[in-house]
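Encoded as structure tokens, the following chain is the form predicted on its own, with no partner shown.
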Amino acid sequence: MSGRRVVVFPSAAELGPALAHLVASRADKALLDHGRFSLGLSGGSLVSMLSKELPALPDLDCSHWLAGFCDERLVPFDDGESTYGLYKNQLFSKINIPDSGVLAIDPSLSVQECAEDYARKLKEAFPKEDIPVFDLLLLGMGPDGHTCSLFPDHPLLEETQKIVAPIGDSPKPPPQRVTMTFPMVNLARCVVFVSTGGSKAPVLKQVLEGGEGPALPAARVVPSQGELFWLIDEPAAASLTLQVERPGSAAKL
């Protein structure tokens, strides 16, 4: 990997535009390199941030984008917990990504079948790769240090065979989900965590600087060949002692 970069912004308002520019720059790079940009999306605050900032970019062309989901809740698309449903209503309707460019789960299946079906869809979308390699994964982190639907002390943390796994006992509702696993997450060309707010400060310190006990799930995201960014705001960075970057909202990352 090319090293971890921890980049601090005064607030989420300044972070958002920098994130959008980072997405656009990695999209341009991927399109030049292999004619398509593959993006893995996560839920939470990322939905509103991306839905505000990406459409505001001038001349953004998403016609050759492929969007997947780093994890997804097994609920109908019109349920407020559906990550796909939120992006469909708030972002996809504002950009020119084709319907065929969005890889969604089939929520009518059982959680086991859903994970197998989504893994098949991903492999079909990346036919030349044994494990799909996304150009960019956007991840969040919970106050317990989970990312995707990979929770502390859960057996899925040790999954090595599946690229997408079912989880039927999520500590955070809804309980049934499907999630990318570490083998696929850590093959991505670029991984960007976004973490904001003072409530994240204690766990962010543990993830980025280490602590007692086993590494939290977010700390186990270490791309083998790719870039790793942590984009955070000052409240989230309050407890950090490591060296960080503070480039301002006009930063080119």
Ligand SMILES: O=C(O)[C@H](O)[C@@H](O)[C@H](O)[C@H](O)COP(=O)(O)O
Given for the second form:
Amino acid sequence: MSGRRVVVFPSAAELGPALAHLVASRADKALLDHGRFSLGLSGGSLVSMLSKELPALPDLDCSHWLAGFCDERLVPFDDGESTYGLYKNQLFSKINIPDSGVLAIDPSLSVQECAEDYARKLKEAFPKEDIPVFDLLLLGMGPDGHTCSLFPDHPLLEETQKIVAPIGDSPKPPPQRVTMTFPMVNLARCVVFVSTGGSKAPVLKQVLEGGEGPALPAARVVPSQGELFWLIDEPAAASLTLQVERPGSAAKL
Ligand SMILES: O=C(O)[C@H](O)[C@@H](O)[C@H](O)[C@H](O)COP(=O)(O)O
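Taking the form predicted on its own as the starting point, write out the structure of the form predicted in complex with this ligand.
Now the full complex is given, and it begins with the chain already shown.
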């Protein structure tokens, strides 16, 4: 890992534009390096933040983007719980990403088959790599410390073979999901967590500064070669004592 950066913004409203600039800068770099930008998306508040901020960037060209999902809920696309459905309506409709540039699950399959099918699609999209290396993964963290659909104390935390795994007993509904696993997440070139609001303060302290017991899932995201950012707001940072960056709203990360 090339060093974890914890960056604190006064509020989520000021964090959003900095996140969009970070996405655009990693996209520019990836397009120069290898002609494509691969982006892993997560649900939660990231959907509305990205849908507001990315289309507002001047000259954003997503024609060579590949968007996948760090995890996905096994529900039909027109169900309000579908992460793909939310991004399709709120973001993909506003940027010039081609349909072929979006790697979605097949929600008609069983959860096992769905994970296998999604893993196959990912491998096909990254034919030169044994394990797909995403340019950028955007992650959220639940108040229990989960990220992707990797929940505390769940056997999936120990998965070493599969790049995508099914989960049929998610403690957070809906219960059936598919998720990237740590072996894939930790190979990404850049991972960015976005976590805002005072309700995240206790778990952020535990994840970023350590605590009793086994490391929470979000703390186990440690890219082996890549960058790791935690973009948080002041309420979420309230309990932290570690050194953080406070770059202001015009931050270029
Ligand atoms: O699949 C889910 O149930 C959610 O997507 C969930 O994992 C979310 O990403 C986190 O709870 C962070 O949520 P916030 O971004 O709202 O903090």
